[in-house]
Amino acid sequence: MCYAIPGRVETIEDRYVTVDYFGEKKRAINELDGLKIGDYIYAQGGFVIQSLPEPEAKSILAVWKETFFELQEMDLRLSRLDTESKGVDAKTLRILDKAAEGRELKPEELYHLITLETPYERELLYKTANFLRRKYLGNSCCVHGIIEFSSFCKRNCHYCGISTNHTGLKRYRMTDDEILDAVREAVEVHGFQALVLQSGEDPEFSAPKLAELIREIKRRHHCLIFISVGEIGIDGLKELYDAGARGILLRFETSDPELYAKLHPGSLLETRLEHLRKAFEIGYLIVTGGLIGLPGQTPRDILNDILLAKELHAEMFSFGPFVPHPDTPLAGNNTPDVELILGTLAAARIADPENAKILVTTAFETVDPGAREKGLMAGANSVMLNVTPERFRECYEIYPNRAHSHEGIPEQIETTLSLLRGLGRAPTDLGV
């Protein structure tokens, strides 16, 4: 199946169209030519990245149907916010209140919601982030591919497994083909439209060269592509958007200098930062996010990260534990416990309900099998899919015992989808 539903273009204005999704009215960016009201297109991240035949549409859209306003059922029903307060204390309960009521919150209200320790208050907590996503976003839950194409890096982070300090690491490097390959077969076989191409810093990637796969990607396919290649300059985002780049994935790790200098030796936060909001005035999506219990990182920033992504414009948030590595100078650190993954997911909707979409990252499936229900019931809505050739998938060792490493992708489409229906989301990106 694909991951969108078609909808029909209803209005037109200037670079922007309106489009209707069973009544439910989005508005997308369009860069094809000749698109008319009417038209019938697939979105993904607030982009139309294809139009399609009125007799193609119409028949995928007749399958979709029913199942579209079940899913939208049983979403209602599991989001329904409930209103016990058992164990619940009156300052917790006031803010939350004021949460649901879609009112914003002052960054002290939110580091008490990050600082919940009773079961009682977590668990409503996670339940108002989930009626929040419910309420402004609905059922819709992003399924992006992604692709690693090259395990090198010049880096030397700390907590990372291919950085240079891991010296023992087999590296991979794809080709061009086995790239193009691994895209065709995401798009054209299991139905991809939205893909992650990721990789270390490799200097053999250069801009142009990138820009070059890039354009030959578009030329074959119709998807929305994001970068994740780590600082390739300024000039380079502007290379690559040009080149048909429409998103990126690039974290802060943590809003504090001084521990970010610490884990990135001869590296700036804020040469980081510039990237990103250099990247937003291009017109990128933008992917960020922190690392989750990071040694020496304190509640207090785990606050200052989620403002950070808010204030960098973030399309989607991408806040995952920080698992240590054995072949990395933070080997011997602690994983964060499960609660404070997921407080970090449920605060990044509070703190913006109306607009984020809120990853599910793989290395808390590696922390807990059960992370991605968990996630998606505490305000989540966006899921990865590893759709990187198997034989290269080990090899890209960012932590040890990655989840799905070792399933093929098929069987990750199959378990997505059974639990995408049993929560009653939809796997499209209807837009913005």
Ligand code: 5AD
Contents of the next structure:
Amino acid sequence: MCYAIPGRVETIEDRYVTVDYFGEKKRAINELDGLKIGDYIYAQGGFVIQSLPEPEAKSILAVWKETFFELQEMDLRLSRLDTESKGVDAKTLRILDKAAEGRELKPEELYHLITLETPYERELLYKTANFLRRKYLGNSCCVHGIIEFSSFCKRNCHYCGISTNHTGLKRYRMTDDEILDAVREAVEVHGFQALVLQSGEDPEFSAPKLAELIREIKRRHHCLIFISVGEIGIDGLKELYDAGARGILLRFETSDPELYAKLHPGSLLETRLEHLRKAFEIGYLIVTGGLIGLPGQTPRDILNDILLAKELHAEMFSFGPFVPHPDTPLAGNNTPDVELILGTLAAARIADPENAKILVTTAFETVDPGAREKGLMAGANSVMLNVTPERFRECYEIYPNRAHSHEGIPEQIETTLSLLRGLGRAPTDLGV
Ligand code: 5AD
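Okay, that is the form predicted alone; can I get the form predicted together with 5'-deoxyadenosine (5AD) now?
So here's everything in the complex, that chain up top.
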């Protein structure tokens, strides 16, 4: 399966190319040598990943052509804004109308949306978010893969099952060969073009070691690499970018400095934000966000989390529920309401209607098996599949009973594609 549609290069200006996809034009950054107008390429996250021979591109496009328009048609049908506004109060309608026009909402207006209580109003909120997703970003849905390569972690985050304080956990650290093999399988066998390499903060994986691994991956494969290894240090960020990483997944977890300090003993929110700001300056695509439903968190905090993610230039918003782990200090707490999770995704879409990729997280799927469909119909347009070899997954227990942890890669791909097809979405990332 292919997680991108080939496009044809129409113009080249310095590092930027315009790419045509069945008449739609997108821009991407090119880092390939010798690319020419008329070449066919795959792009991911706004980067040209590889070029492919014209006959191969044309045969893939021939298969896609009909489906491409059919899916768009279905998406259009499913994302129309229902004008029926039974049971929705005048203030809510005014705010949602303003949002549907693509106008920027004031923080207070977004707050009003996050705290809506009646089912009619919430439904209209989700529909508006879905309408905006289609209006600005079409029916593309990113499908990235994630490889969790080490569960060792030196930090002691109060919510996290792989915290260093969880001494009973059986830990693993994949060898370089195991990681390279997992990448090979994801890219060569299953067609992933964007991969997240995630681990706890494992001192064994120093920046130079990770850099060498990334360089080797880039030597062997064409794919977009996101790192998700916690706070690797500013020099580390540069080193990994130079080695070929182009994205970073690093949540700030909460925008409230006091709550952050309470949950992360010995760490400061400011240090994390500094990492995220530097990563953006270096040129990384930023994936960030927070946990929804942390003890002590208020709806106002969630609003601030969304605004902070936007301020940090998130190209992808990663917001998922807190799921209590029995062997952590937060064991006795509850998961948040599904409506609060959906409201957060929808509000994030409304806060950044034109650009954001919004992820439906595995944690959300863990608390609600219908999460993907619900999220994708409430403004989200991105999913991540777990492509870690199955034998390791059980030990990467950030929270219990993670969705899909017993599913092989082909099975996950099949269920994802069939869900996307049913919603009129294409498993593609065409860039911007
Ligand atoms: N519930 C949900 N998400 C969690 N994470 C860590 N522990 C939990 C939990 N109990 C998330 C954090 C971290 C990511 C890798 O996993 O947000 O950034």
